[in-house]
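Only one chain is shown below, in structure tokens, and it's the form predicted alone.
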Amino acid sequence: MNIEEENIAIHLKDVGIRYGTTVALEHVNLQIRKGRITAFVGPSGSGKTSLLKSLNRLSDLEKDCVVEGEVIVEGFGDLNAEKIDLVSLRRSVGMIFQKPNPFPISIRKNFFLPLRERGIKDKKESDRRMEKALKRVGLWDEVHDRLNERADRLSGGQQQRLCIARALVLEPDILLFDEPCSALDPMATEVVEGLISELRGELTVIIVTHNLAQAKRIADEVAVFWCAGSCKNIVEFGCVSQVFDAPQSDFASQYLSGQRG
């Protein structure tokens, strides 16, 4: 393996996704580099979230979903060819959803349950890890005296930060974000974007977003998805400045300029 290959966290080879007979994506070839923030952009229905869910096998939970090709994740090999420990995979490749989804139990138990699943049962150690994660997302000062209150009573922005902290407490290598700010107000969005940006260099991050300005603000690289006629693929991929300033694909140019999509 050369140095370039060692810098790849995820390698997709001729990946296709379909739901029954309906094709969502086809012939996707993509390399996601370690420690980078990669944005998936494109019109609704272009396959962004479908591809995102295939990266930790949440696609298994979608009715009639079939993922073809090779989805190679560092440390796990081809997710479609190997016998995969899904618990370990989803611990290593965490996901933050569009709508915050804290467990409807106390803030403390939102951390203790996943830590217990990982084999960490000591209360002091669990408390230490919880505090570290909550401080990482700037939430500790806001909730340290409310840890026994229900997490779903926090504000929307606080809930999303808690979900990020809950993912971080398991020390993942990759974090997937599916429209994490779509339900948040501008101030909460700014906070979450800042948190995602701070993960650069530490984790590999992929974010699905319809907000092109957000992609430009926080991403290092961007993949433009398109779904029209026979085109159900990624039509452009590269560093943010190159893709936004000088796209090579007509589809990407028209979408990024607001002419289509």
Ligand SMILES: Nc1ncnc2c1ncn2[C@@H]1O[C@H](COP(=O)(O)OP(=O)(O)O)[C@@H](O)[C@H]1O
Second form
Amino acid sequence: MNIEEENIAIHLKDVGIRYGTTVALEHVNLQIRKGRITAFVGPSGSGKTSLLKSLNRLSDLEKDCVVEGEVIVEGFGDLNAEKIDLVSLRRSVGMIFQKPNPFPISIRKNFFLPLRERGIKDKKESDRRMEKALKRVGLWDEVHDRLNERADRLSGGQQQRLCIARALVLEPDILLFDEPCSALDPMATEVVEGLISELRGELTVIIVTHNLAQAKRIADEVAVFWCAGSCKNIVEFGCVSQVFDAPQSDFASQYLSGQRG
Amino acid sequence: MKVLLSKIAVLGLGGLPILVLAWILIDISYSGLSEISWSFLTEVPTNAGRSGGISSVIVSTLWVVSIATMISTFIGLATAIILSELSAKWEKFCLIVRWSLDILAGVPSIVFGLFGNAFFSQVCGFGFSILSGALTLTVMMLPFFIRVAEEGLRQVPNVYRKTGYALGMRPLSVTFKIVVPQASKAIVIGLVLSLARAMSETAALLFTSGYVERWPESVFDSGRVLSIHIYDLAMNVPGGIERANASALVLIGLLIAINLIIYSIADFWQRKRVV
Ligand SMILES: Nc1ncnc2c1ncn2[C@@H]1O[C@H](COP(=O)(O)OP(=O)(O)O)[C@@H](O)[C@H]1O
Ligand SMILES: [Mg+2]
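Switching from the form predicted alone: structure of the form predicted in complex with the named molecule?
After this comes the whole thing, all chains and molecules, with the earlier chain placed first.
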């Protein structure tokens, strides 16, 4: 697939990820389009999370994790080659985790801490941005009268929406979701899924999901990860309809039809 | 039957500390309480402590303990943070530090006293002084405090560190704004327990802060702390036992007061940092 340079948000060239001597991924080549939603699907242990973490260098925090090849992120260049300002990289490439992870402090302070780091020291301004972000994720009406209560006392779905708002408040260009709904009930899943869809066009989104129907519903493009024997790679990549309706590789067709994985 | 047995176990084991404390309090109150008066608290000791009061002794105690606590809080917290947050990068080094601390924690306090005398009093030239005593106590308190604080920091789930980094927070902010506040309970407990040990320490202070019972003019003066006063009255002064008990009561009272103050400050701060 060939995309014009200015439409690429992330470009991976022959990327490999290993933990010590254990290889998680090899020879990954991928171009992620700006403003689109890309889904990563594939069996557990196929390296989806590992690849996601290499995009904002959270991989640095994993013991013995080595990322090889070129990980080119728009505005930052090759993360492996250049001296990267990790703080601004991570503000620009946000991440939502599988398990909602608000800090065990008040809702308000969950926003104030990262915002203050970003130079917004004024509490009023911080509150204003928080309100905007909370409205955006549809949480404002539910929590506006309990902003001083602990964020980790909210329901799972509310917590995850709060985490999305907290990531959005930093005004990222790219947002990575690692199975954001797998700890949520179906209703909350639907809400979060809707939210992610609404980000289309404004942000570049990558979402790891085990829910193929979900990938079909919200993604523009899909990458199918596979890990078997010596193959630890993305075996299929393309727009949703193409990948789901006419997968090229055997692995992908078997996985997508539910026969394996 | 099972329920009854478990109730007995709970009350027996849980009640043990209460009983021990009650016994000690009753024992020392029995002969000591009658000695406590306003003048006992406000006058300096005379006639080797048989008469007069213990005001200078209380002041020396507060000096020694507060200096020791302040220094060990800063050094201890910094060391605990290094041990818990940097151990991935400095694995071997941290291992050796931890190991040294665990050995130091078991060294008898008299050995610290001799070390303090040799190092702070003589090498550093502080002589017999409140400063020498406080620094010796600091060295003695640190291993325990560091290990408790470190353990508390380690208990903070890693996910919060990752979340902080993922939100573009700097490493120092992640440590001080997220990890340390969440470990504050363990840190405060470590502080309270090492402070209690410092308050009651005798052997480490005998050769460092000394036993001069005068009112200390500065931290370079020698000053007798409560525990040494108690020891001296009980062991060396015939007829001093009532006043030793009275001083012990004051010591316990001080300890309770300081603990209450620390816990309420910690509680207030805890509530403030959440909102
Ligand atoms: N911190 C780690 N240390 C060692 N191995 C890891 C670590 N994280 C992941 N792995 C290994 O890397 C491979 C890919 O894992 P992961 O990226 O979590 O896959 P996925 O998210 O697709 O389930 C797995 O074999 C896993 O065991
Ligand atoms: Mg994963």
